[in-house]
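Here we start with a single chain on its own, the form predicted alone, put down as structure tokens.
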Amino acid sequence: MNKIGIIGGGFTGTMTAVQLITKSTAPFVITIINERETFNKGVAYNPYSDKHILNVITGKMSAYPDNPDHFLDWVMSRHEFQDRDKTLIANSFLPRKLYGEYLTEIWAETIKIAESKGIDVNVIDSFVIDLDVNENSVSLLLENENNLIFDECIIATGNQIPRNPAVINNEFYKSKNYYQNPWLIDSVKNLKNDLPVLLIGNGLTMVDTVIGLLEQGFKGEIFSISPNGFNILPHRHNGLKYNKLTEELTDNLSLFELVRLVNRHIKTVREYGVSAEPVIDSLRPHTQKIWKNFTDSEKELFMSRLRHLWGVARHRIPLHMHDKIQKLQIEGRLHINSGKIIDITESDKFVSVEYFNHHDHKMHTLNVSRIINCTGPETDLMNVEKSFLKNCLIKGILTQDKLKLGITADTETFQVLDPQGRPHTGLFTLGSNLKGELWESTAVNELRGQAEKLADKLKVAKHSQEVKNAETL
């Protein structure tokens, strides 16, 4: 019997194993290797607050690509939301830990599913500390010693934990009052309001911290400090389609023909009262198939120049939030920063900050209590601690993009490519792995399209493998 085991229960993992097992047409062994606590949800639908929402109207979150209302019917059929307008609800942010249990009830129906076709299906409450690719197989070495073989495998791990920012005293990474991980409930617990807390980074993950610090009762200040300061845009004009730009679209654009072109539409948009939104969300159905017709120059001269700008543009949050962030800053609760951190050091009263203000161009000292790094996911593998994917760079089982972002592999296929750009049979990956082929890899819409064709690509693999034992016999 075929053996599969995914690595990482997230989203994207859970998902292909809804879509493996949906598709089967035969009995096989499916086990899948996540920490339990995050298992079928992953850490982005696992929050430790209820006011963390999703960042895409419930409308576009459905798990499944062929069924574009999914989400929306399962939040109407809901007791709570059963007297609400069904378009409001289609274009409202609806809580994380909502669309959690949502998954949650996909996977129970799933394994239903997988009992009445006699799928074996396993769930380990571990962590992968190595693997070896074998001739016909791969094997993981998992961290409570045992080892597991199987046919294909899967790497959804998803995204690292934050890299640890660059300072002269290193040493107080190791501090208590250090919170590498800002997705956890204790770098938001058990603070006193005598002294100010520090956030690294003002992305989502900042904006996420500060909502949970308030949740905790956290009444003291709140500082944060990036190299661009706090650029997040509101989402302003849902529902607004805007086609005149991929009309226009052609193949092979150069990154500065695709700039001076999204300008132009940017420029006409406004002129309407509009803001950029539109023009930009436009874009999303054709970013992978641009990403992958720039060259290596314009791949960096993008990560360089535009990576900031793109970010603002397309990681937006909803309108309340953003006005939330807004009233603390105007009253003092909030304080954003533009500029680097130079060096960290501990006494027993405090923690103290040494930062360069790229506004004044001075240097700076704060004293905070804590320190939350919110810089966003580590992407090159050198940098992430005690990872097996690590491992299997040093040991040239894959290799990274040049740009570092994640795992080279074929797109079409998923399989995991190795040194010498040749696929391993039966080693796949997809989602945030994929940035650096994809650059777009980590929303829920790009996910439910790939762990459906991973599963398609898989059911043809095995049947083409049964096709040639039987001529082989």
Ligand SMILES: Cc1cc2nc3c(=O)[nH]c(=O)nc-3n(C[C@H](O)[C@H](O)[C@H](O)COP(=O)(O)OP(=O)(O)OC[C@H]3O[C@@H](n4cnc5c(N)ncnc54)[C@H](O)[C@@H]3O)c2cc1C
The other form holds:
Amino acid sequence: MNKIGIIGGGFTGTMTAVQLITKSTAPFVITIINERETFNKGVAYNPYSDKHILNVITGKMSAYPDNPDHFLDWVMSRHEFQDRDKTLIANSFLPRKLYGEYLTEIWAETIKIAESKGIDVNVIDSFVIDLDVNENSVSLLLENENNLIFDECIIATGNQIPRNPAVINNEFYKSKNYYQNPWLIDSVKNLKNDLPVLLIGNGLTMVDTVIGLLEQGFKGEIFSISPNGFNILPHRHNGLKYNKLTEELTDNLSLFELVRLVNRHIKTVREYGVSAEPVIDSLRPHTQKIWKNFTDSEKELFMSRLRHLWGVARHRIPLHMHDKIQKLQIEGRLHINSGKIIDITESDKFVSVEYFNHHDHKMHTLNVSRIINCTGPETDLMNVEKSFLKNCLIKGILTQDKLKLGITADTETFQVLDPQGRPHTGLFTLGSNLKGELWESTAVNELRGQAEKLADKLKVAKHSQEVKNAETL
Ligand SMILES: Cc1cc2nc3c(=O)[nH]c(=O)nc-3n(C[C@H](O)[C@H](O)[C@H](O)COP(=O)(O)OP(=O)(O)OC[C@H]3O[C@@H](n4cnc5c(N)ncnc54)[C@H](O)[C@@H]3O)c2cc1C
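Compare with the form predicted alone: the form predicted together with this ligand:
First the chain shown before, then all remaining chains and molecules of the complex.
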């Protein structure tokens, strides 16, 4: 029987397994390796707070590409939502924990389907520490020292913890007052109020961390430092669809032409008191194609000059969260700075941060009790310590794209490419590992489609292999 292994059981690994099991017409063995606590949920849907909410409305969070209301219908079927207005719920932002429950329930239903089809499902509570590609199989070494061999293996490792920003003295990163992983509750617990806390980064994770700190009763000041210090934007025009820009999109638009086009449309909508959001959102279904058409130097230019602006325009927060963040700023409890951290030193009294402020062009010193890294997932796999992906890069099993955003792969078949650009027949990847290939490959909106497409490809590959085997007999 065919043996399929999936490394990582967050949204992507779970939904790939769900699609494979649902679509399968023959028994096979499927094994998912993921620690128990985050299985089905991954980083995003296993938050430490109920106040950490989805950044996409309920109506757009279905786990299935061909059933857009699946999440909404699941929510409305729950006891606590039965008297609520469906349109309001469809347009609201619900807790990420609830989404984790949704995925766990989908998985429970899938197990029943697997049993009825004679599919053997294994979930292993461990961590993959090495991977090798053999002639007709992929072998994995687990942290618990077990070896596993699969005919086909899918890398669905998702979000890596943030990278440590470069500073003069790296020693601080070993301190107990530094939290590299902002998604763990320990990062916001047990703080005294007499000293401020510094959050590095100014995006969605910064907002979650501020909410987490308040929930834990922190009453001191919170500082954030990021290169641009852009204010995070709210969702203001939910549901407003703008089509005029996409009517003018043509194949092979250069970055320069695209920026000019977008700016022209933003100017037009602003004349009517509408913000740039619907213009940016209208590009969303086209961003992968646009990215693929850019030259290497256009991609580099985008990363160095436009990435942060794009991030602010794309990653917005619900209005009530935005109000809270603004209120904290007005009260002087949250200070959002644009700057670059130069050095961090620590005494027995506080952590001292020297940074260059981009507004007044001067060096400043900030004394804080703790630093939490909210810069977002690391994409350069060479910077991820103790990772089988780093080992695979060193061994020449896989390569990174030029911008070090992910793994080089064929985005039609999801096969990982070797350093010579040849696809590995039995090794696949999807999700944020495809960021270098597709740019937008992170949200449920993209991942659910990839999970389904990969399941179809594996089914086709398996079927054609069976036909080939039958012919040679
Ligand atoms: C905090 C946060 C909030 C988000 N909110 C939203 C949202 O509201 N809406 C939206 O559409 N998108 C959101 N996203 C984007 C999110 O990345 C995707 O929606 C989705 O959850 C990604 O799932 P994934 O399985 O690819 O990655 P992950 O969720 O990161 O899951 C990967 C899993 O693989 C496991 N793993 C990694 N390496 C190994 C290994 N070597 N061995 C075994 N297991 C391993 C990890 O432990 C993890 O459980 C959010 C992302 C983050 C980080």
